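Okay, so here's just one chain, in structure tokens, the form predicted alone.
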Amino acid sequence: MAKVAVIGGGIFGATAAVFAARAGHQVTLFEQYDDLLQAASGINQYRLHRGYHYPRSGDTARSAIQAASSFRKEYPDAIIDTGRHLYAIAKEKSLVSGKDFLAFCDAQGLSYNIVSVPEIVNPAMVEFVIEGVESRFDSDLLRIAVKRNLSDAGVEVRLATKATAATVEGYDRVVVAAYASTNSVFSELTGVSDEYQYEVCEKPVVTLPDSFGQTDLVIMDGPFMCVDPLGTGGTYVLGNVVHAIHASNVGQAPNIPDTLKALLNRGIVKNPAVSNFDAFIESGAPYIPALAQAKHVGSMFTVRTVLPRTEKTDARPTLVTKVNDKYIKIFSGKIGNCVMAAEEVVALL
């Protein structure tokens, strides 16, 4: 049995801590915020991906397909199986043709039906719309499930605690799952850092007409947008490949504009001083007419972190790396992959 410190109370760190404890290790989880799943794990599109979203990266799609069942098994109470899950291929500027998208779905074994939904999608703007077999998760219910699993596994949780070299002194193994803060943690602990692409993102939360009907919708594949229900409360989260990003850089740490620092990882901020909401609506309404009636409830802000120079494939790999005899690093942007990553961590421990 090893004494293990896990740094990062997002879904990857928390799940790794649970699995390590179940394997018999003595585990302490350190989280810099005053609650779990406060950053990107709690601010995203809440979609349990099964691969449809990644027609330019077969590896990412296959990983998502494999991971979905393990996430569902670990967090069944957080899964939402109601509603429709639609993907539309734009007629212009899509990086994948309709023919290629359907061939991709067939190659990956992804079920779909081509549907007509003129009340949701403007048919003049898309080649076609498919309905896929996918699910969502409720972030509040996921947080409850995470806390229960941590308690049941006997993990000691230390909130509002920023990990330092002194913090992890005396631990046999250290697992770093800090996502956007990975380099700041690793440079403090080991002097090692990697290059990432950081994106300071906005997720507007809106109400839509009742006719939208708990629909997940993605306009594929390129500089477009998506609409996803937020839990079951009747609001929706908007995503946009272009307008969601307020600042972007490749390097060792995110460059966060001063105007956005106070907005990060605070949940829904009403009447934010900075917002691209109007640009979301202007660019999205031609494809999704209901957006013209969207009412802005507020916006969520966080830092998304991806591997640099992946624009061609949009790949989102999950990487579990043994850095040396003491340190293991988890890096991933796909929440559904957290259980598979935790299993890899246990194998390395």
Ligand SMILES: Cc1cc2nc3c(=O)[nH]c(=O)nc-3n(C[C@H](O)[C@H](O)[C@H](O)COP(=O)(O)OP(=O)(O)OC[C@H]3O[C@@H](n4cnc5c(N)ncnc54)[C@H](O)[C@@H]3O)c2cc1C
Second form
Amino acid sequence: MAKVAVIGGGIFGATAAVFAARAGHQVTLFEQYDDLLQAASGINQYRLHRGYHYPRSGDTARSAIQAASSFRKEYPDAIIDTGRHLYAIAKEKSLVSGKDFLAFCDAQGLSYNIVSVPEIVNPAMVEFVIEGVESRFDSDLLRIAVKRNLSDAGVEVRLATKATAATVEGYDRVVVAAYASTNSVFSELTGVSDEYQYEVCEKPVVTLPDSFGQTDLVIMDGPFMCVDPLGTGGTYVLGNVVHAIHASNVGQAPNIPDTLKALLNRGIVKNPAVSNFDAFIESGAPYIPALAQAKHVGSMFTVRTVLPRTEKTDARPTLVTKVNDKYIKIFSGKIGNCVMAAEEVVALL
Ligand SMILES: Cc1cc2nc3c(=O)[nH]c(=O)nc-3n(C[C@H](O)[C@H](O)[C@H](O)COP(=O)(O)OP(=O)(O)OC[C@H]3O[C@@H](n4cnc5c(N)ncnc54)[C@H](O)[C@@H]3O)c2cc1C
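Previous: the form predicted alone; requested now: the form predicted in complex with the ligand:
Shown next: the complete complex, the earlier chain at its head.
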């Protein structure tokens, strides 16, 4: 049995902590905020991916398909299976043609029906629309499930505690699951850091006309929009490949504009001082005309961290690495992969 510190109370760190404790280790989870799942795990598009979103990266699609059932088994209460999951292929500027998208779905065993273009989509702008079999999750319910699992597994949780080299001195093993802060944690602990691509992202939350119902809609595959219901509360979260990103850099740490620092990881910020909301609507309305009636409730801001120079494939791998005898690093891709990553961590402890 090892004494294990896990740094980062997002879904990847918390799940690894639970699995390590279930395997018999004595585990402490450190989170700098005063609650769990406050950063990327609480602020994202809430899709439990099964692969449809990644026609340019077969590996990402396969890994999402493979991971989905383990996430479902661990967090059944957080998953929302109701609603329609629609993918529309844009007639112009899509990086994947309709033909290639369907061939990709067939090759990955992703079932779909080509459906009539729904009322909310402008038929002039899309080649066709498919309905796939996918789910989303409710991050509030996920947080509740995570806390219950941590408690049941006997993990000691230290909130509002920024872990430093001194914090983890007495531990046999340290698992770092700090996502956007991975380098700042690692460079202090081991002097080692990697290059990542950081994107300071905005997720506007809106109300929409009733015609949207419980529809998750993605315009594929390029500089377009997506819309997903947010939990079951009647609001929606918007995604936009271009306008969601306020700042982007490749390097050792995110470059966060001063104007955005106070907005990060704060949940829904009403009337944020900085917002691309108008650009979201302007660019999305030609495809989804009723977006023009969207009312801005507020926006969420967080930092996305991906491998650099993956624009061509949009790949989102999850990588669990043993850095040395003491340190294990989790670089997280899609949320559904957190259970498989936790199992890999246990094997390395
Ligand atoms: C805009 C956006 C949309 C996305 N959409 C989706 C989606 O629809 N579906 C999907 O599957 N994935 C999506 N993702 C990806 C997914 O959200 C992330 O991969 C995942 O949440 C990362 O989880 P994590 O636990 O690694 O990181 P986080 O949730 O960011 O957790 C890391 C934690 O470490 C803590 N921390 C950092 N340093 C320290 C320290 N020194 N001491 C203590 N604590 C520390 C932080 O406070 C933070 O809570 C999206 C990401 C973004 C940003």
